[in-house]
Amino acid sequence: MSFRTIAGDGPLRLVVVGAGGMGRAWARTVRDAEDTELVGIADLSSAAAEAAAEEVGAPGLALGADAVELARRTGADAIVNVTVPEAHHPVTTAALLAGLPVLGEKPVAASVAEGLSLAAAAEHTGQLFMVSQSRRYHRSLHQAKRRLAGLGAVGIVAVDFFKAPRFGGFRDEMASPLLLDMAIHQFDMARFLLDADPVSVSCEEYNPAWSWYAGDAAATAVFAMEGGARFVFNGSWCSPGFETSWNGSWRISAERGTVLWDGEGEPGADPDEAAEPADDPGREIAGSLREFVAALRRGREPMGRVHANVMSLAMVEAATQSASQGRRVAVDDVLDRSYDAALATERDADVRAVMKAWPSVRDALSLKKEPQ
């Protein structure tokens, strides 16, 4: 399942779609990278787009409300989709069908069903759609995985995530703020560490009495993973004091030893055997951007290609369903229901035909294995 590459030696010309806080961070990252050029910012609000251009030091930058039109006007090679999750599907679909590769912010879409539609659209068009799961881009995470190599089979991956952010705004009113807005990062990191996808999950959500969130801001989830390992997520967004890293605090138990990682510094292993240093993947969104460019220029399979990344969102949907229903949820049930919903709502006949040709959803999503 290949994708079209872009020949040339010059910087990749990019339009950033979305002029909010994260969109501006992406615009600065694109501006500062040696192998990319920021050629436009698209947003439904012209005032927001103008303010973003001013903030990144490009007051004369091309602006517009329509990402595809702006990309064509500026001769952009690709777009970076930093819209709200509800807009991920329409914006990315329009770009792919217009022949533009896309680097999108997480989550892949607002639902697994929309994510499946986007995977099929990428197949149909032959364009790369990569999701920026930015917390994979941390050298110490890759070193933790490297240190596991000599310890045999991994049986337990456990992460504690305890923070106390006071965001204000929509997160304070969400039904499941921790699971829906944050946990996908740790879920995705566990998939990376194990090289395995989820099979089922049991999850409980709750809200401590002192919580300032309207919805449940704490959760414990136990995932059964392919190969038999368990991934245990234990987290809270309303736990002040001795807070963990935003990456979480990890303990990985294997057949012949354990790896510990505090989410920031160098991982430790017991027994402490020598391990080759991991390659530097770059840091957070700058690492995502670097990998996207390398994929388009050299055809190198990136982490976060849409087919692989849908499984991380499926973990979120399965966990929230388990919590609300009070029972273990099979991930294949989530995938199958999402597939039926995607077929029922897909408007593009060619994209629908791609989905209908899949042998199964899990098989279709696992056709592309990510780089190790």
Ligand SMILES: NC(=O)c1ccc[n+]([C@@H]2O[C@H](COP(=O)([O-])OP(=O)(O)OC[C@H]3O[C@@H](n4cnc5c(N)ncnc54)[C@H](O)[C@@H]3O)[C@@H](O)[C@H]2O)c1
The other form holds:
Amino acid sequence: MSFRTIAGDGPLRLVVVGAGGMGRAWARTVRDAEDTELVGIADLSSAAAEAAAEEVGAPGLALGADAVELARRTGADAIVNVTVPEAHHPVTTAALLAGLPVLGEKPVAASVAEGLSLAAAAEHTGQLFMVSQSRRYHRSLHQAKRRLAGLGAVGIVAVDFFKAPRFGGFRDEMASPLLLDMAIHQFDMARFLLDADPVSVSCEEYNPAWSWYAGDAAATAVFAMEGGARFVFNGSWCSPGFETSWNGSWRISAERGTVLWDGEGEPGADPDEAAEPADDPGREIAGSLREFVAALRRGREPMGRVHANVMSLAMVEAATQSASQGRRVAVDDVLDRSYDAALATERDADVRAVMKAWPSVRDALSLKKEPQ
Ligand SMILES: NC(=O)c1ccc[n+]([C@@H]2O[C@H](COP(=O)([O-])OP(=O)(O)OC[C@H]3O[C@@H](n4cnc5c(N)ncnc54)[C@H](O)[C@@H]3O)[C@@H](O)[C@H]2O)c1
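Structure of the form predicted together with this ligand, please, following the form predicted alone?
Below: every chain and molecule of the assembly, starting with the one above.
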């Protein structure tokens, strides 16, 4: 499935939508990259947009409340959607339908159903919608995958994630803060390491007695992945002492050996056989921005295209359902129910027609495999 590219070799002109903490980080990254130009910032709050423009040293930058209107006014090539998850679907849909490619923050949308609608909107319009899953952009993660390549079949991917951040704000009040706001990163990294999508999950969520979160801040999830490997996520967001990195601490067990990665430094392998150095994918959002530009300029298939990325959110929904229902949940059931919900709520007739023509949700999502 192809997407429209944008000819030219000057910097790609981008509007950043959403001027919160992460939107400001994006605005700086777009400003600093050689092949992009920040041409506007949109936010429902004009004060937030103004403050972000000041912060990036561009007080005269074009600002607005509506991303599409601002993109038209500034002649932008594409938008970067860094709004809250609930706004991902409306903002990205409007942009795609207006002929603008979108680079969006994770999660793809507030629900898998909305993610399916966005995949169909991208198909209908022929525009690229890529989800920035920033933790994929780390050279050591790519090196860990390289080191695994020589060790035979991979059977177990296990990650420990133990941290104790005091965020304040919405994360302290929401249900399932760890699974909904954080674990999607490790789930997505496991899909990357295995080149495999999830089949089912058993998950338990709980809140340690001393937790400062209202919702469950700890979880253990065991996923069966395509091909039979298991992915085990074990984590807590209220565990001071010997904290792991933000990427987590990984042990990957294969037929002929093991790869260990602390989430930051060089991964180790036992046996310690030589592996070709992995290409540098760039670091975090700067890496995904570079990938987005390469896709739009040269037609290179990016990681995180909406069709593939929906599976990372499906892992989150399957895990929370498993925890609340106390049983193993098949990811196909989550996809099927989400598909029914997406068809029932879709407002755009063309987008609905695209979804109706899908042979099955899983087939539709795997139309495009991620680059290896
Ligand atoms: N990749 C990462 O490591 C990482 C880290 C933090 C946040 N994020 C993601 O980035 C996104 C934003 O997070 P944040 O912490 O900056 O949130 P935030 O609440 O600080 O900021 C969101 C901003 O979006 C604006 N907004 C909401 N709806 C809008 C709309 N329809 N049009 C224009 N603006 C709108 C709000 O006014 C607000 O200023 C979320 O999806 C979050 O999951 C990713």
